[in-house]
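Have a look below at one chain only, the form predicted on its own, in C-alpha cells format.
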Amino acid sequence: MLTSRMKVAIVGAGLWGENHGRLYQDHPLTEVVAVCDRDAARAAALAGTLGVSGVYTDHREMLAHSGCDVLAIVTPDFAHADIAIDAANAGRSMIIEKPLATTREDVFRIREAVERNGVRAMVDLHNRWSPAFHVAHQSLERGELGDLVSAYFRLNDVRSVATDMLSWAARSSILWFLGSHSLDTLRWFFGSEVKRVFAVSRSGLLRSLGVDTVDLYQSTLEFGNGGIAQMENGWITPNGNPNVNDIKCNLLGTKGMIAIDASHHTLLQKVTDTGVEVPDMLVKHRIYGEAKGFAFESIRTFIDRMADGRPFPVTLEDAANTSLSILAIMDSAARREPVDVDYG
C-alpha cells in the first residue's frame, strides 16, 4: 500500500508525455519529479509547464539521480525496450505507452527484465476503458450474446497523423499505432489468444507523400477457441473526416450481436460557414481544468493499482501477446500466406 506520493519521471516530452505529466500533477497520489527527452529544449519546456526542475536527456542519468519511484515511458514505440529494461534493472515499476515493443527480441527482453527484478509494468492499451467497448465486454461476460463467434473491428486514422503529427511514422506502422488497440480489444472480447493470422497490406499513398510506411492492413484472425475476426487498420482516411479516428466494431454471438460506431457522436456538432466539427468529448478532454476521458482513465488506473497493489487490468502477458500477434500479421502480409502466432 502507498504511504506517500509516488514520484514519477517521464521519458518522452511530446504531446502524450505532456498529457501524462498533467494527469500525474492532478492526481493526489503522484507528483512529477523529472522529464527526459533526447531534445533538451523540449524536455525543459515540458518540465517548465509542469513546474519541475529535473531535466534530463539521458534516461539512465535520470534513473540514477532524479529520485523517481515510477517511470512513464512515452517515447516512440520502437524506442521502448532499452528504457524499460534499464528501469526494471533500476528497480522501478513503469507504465509503457502501447505497444510493449515492436520486435520479438524486445518483447522477451522486457518480460525477462520485469520478472527478474520483481517490478510491475502496465502497457497503456486504453481501449479497454472506452465506455462503449467496456459495456460490450460486460454484456459478453453476462452471457447475453452467448458464445462470441465472429467480430469485425475497423480502426483507422486520418492521413495527417502519419504525414504531420508523427515525425517518426516511417519507423513505425499503423499496426503498432492503432492495431495494438484493435488486437488487444479483440483478445479481451474473445477471451482467447490469436492462433493463426492471414493478412494483406497496401502501400503507395503515404510513400507518395514522403512517408515510407504501409497504408493499410486487412487481417483475418483465428482464435484458439474457434472465434474469427476481421481487423482493418489504416492511416489514409481523408483529413476531412469529422474525427481523427474511423472506428467501428461488430460482435456476433450465438445469442445476439452488438454494433459499435465510436468514430463520432451526435451529442454535439458544431457547424460554421467553414464546415462541421464534432468536438472530442469521449477520448480526452478537460472539465474544470482536469483531464477526463477514457484515454486518461487507463493512466489513473495504473496509479491506483500501484497504490493499492491490486493487479493491472492489462497484464504484461496481454501486452506481450498483442505484440507477438501483430508481428505475425506483418509476417503474413509480407509472405501473403497464413502464419501461426508463436508465443514461445
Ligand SMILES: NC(=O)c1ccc[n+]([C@@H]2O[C@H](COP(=O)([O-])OP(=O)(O)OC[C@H]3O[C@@H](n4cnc5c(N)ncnc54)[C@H](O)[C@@H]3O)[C@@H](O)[C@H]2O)c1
The other form holds:
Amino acid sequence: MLTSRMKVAIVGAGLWGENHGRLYQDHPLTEVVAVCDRDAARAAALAGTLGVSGVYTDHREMLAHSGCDVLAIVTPDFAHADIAIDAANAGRSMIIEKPLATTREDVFRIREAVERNGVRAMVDLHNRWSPAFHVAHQSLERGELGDLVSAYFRLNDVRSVATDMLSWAARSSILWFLGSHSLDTLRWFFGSEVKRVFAVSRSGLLRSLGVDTVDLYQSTLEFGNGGIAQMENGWITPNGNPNVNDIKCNLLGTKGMIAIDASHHTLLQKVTDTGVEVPDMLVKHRIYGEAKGFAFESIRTFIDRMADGRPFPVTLEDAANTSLSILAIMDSAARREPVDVDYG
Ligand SMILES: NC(=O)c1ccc[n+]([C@@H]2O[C@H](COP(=O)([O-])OP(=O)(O)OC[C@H]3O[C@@H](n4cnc5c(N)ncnc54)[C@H](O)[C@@H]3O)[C@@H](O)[C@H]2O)c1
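Structure of the form predicted in complex with the ligand (previous: the form predicted on its own):
Time for the whole complex; same chain goes first.
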C-alpha cells in the first residue's frame, strides 16, 4: 500500500512522453522527478513544462541518481527493451508504451528480467479502456452475443502520422504502432490466443514519399478456440480524414452482433468556412485543465494498481503474446503463406 507520492521518471520526452508527464503531475498519487531523453534539449524542454529539475540523457544515470520509484518508457517502438531490462535490474516497476518489443529476442529478454527481479510491468495497450470497446467486452462477458464466431477490425492512421509525426516510422511498422492495439483487443474479445495467421501487405505509397515502411496489412487470424478475425492496419488514409484514426469493428456471435465506429461519430461536428471537423471525443482531451479520455485512463489505472497492489488488467503475457503474433503476421506477409504463432 502506497503511503507517499510515487516518484516517476519518464524516458522519452516526445509527443507521448508529454502526455504521460502531464498525467503524473495531475494525479494525487504521483509526481515526476526526472525526464530522460537522448536529445538533451527535448529532455530539458519537457522537464521545464512539467516543472521538474531532474534532466538526463542516459536512462542508466537516471536510474542511479534520480531517486525514482517507477519508470514510464515512452521511447520509439524499437527502443523499449534495453531500458525495460535496465529498469527491472535496478528493481524498478514500469509502464511501457505499446508495443512491448519488436523482436522475439527482446520480448523474451524483457519477460525474463521482469520475472527474475520480481518487479511489475504494464504495457499501455489502452484500447481496452475505450468506452465502446469496453462495453462490447462486457456484453460478450454477459453472454449477450453468445459465442464469438468472427470479428472484423480496421484500425488505420492518416498518412501524416508516417510522413510528418513520427521521425522513426521507417524503423517501425503500422503493425507495431496500431496493430498492437487491434490485435490485443481481438485476443481480449475472443478470450483466446492467435493460433495461425495469414497476412498480405502492400507497399509503395509511403516509399514514394520517402518513408520506407509497409503501407498496409490485411491479416486473417485464427484463434485457438476456433474464432476467426480479419484485421486491417495501414497508415495511408488521406490526411483530410476528419479523425486521425479510422476505427471500425464488427463482432458476430452465435446470438448477436456489435458494430463499433469510433472514428466517424456524429456526437460533435464543427463546420466553419475551412471545412468540417469531427473532434476526438474519446481518446484524449482536457476538461477543466485535467487530462481526460481513455488514453489517460490506462495510465491512471497503472498508477492506481501500483498503489493498491492489485493486478494490472493487461498482463505482461498479454503484451508478449501480442508482439509474438505480430511477428507471425510480418513473417506470413513476407512468405505469402499461413504461419503458426510461435509462443515458445
Ligand atoms: N498509447 C498510444 O496510443 C500511443 C500514442 C502515441 C505513441 N505511443 C507510443 O509511445 C512511444 C513514443 O512515441 P512518441 O510519439 O512520443 O515518439 P517521439 O518520437 O515523439 O518521442 C520519442 C522520444 O524518445 C527519445 N529517445 C529515443 N531513444 C531513446 C533512448 N534510448 N533513451 C532516451 N530517449 C530516447 C527520442 O529522442 C524522442 O524524443 C512509442 O512506442 C509509440 O508507439 C503510444
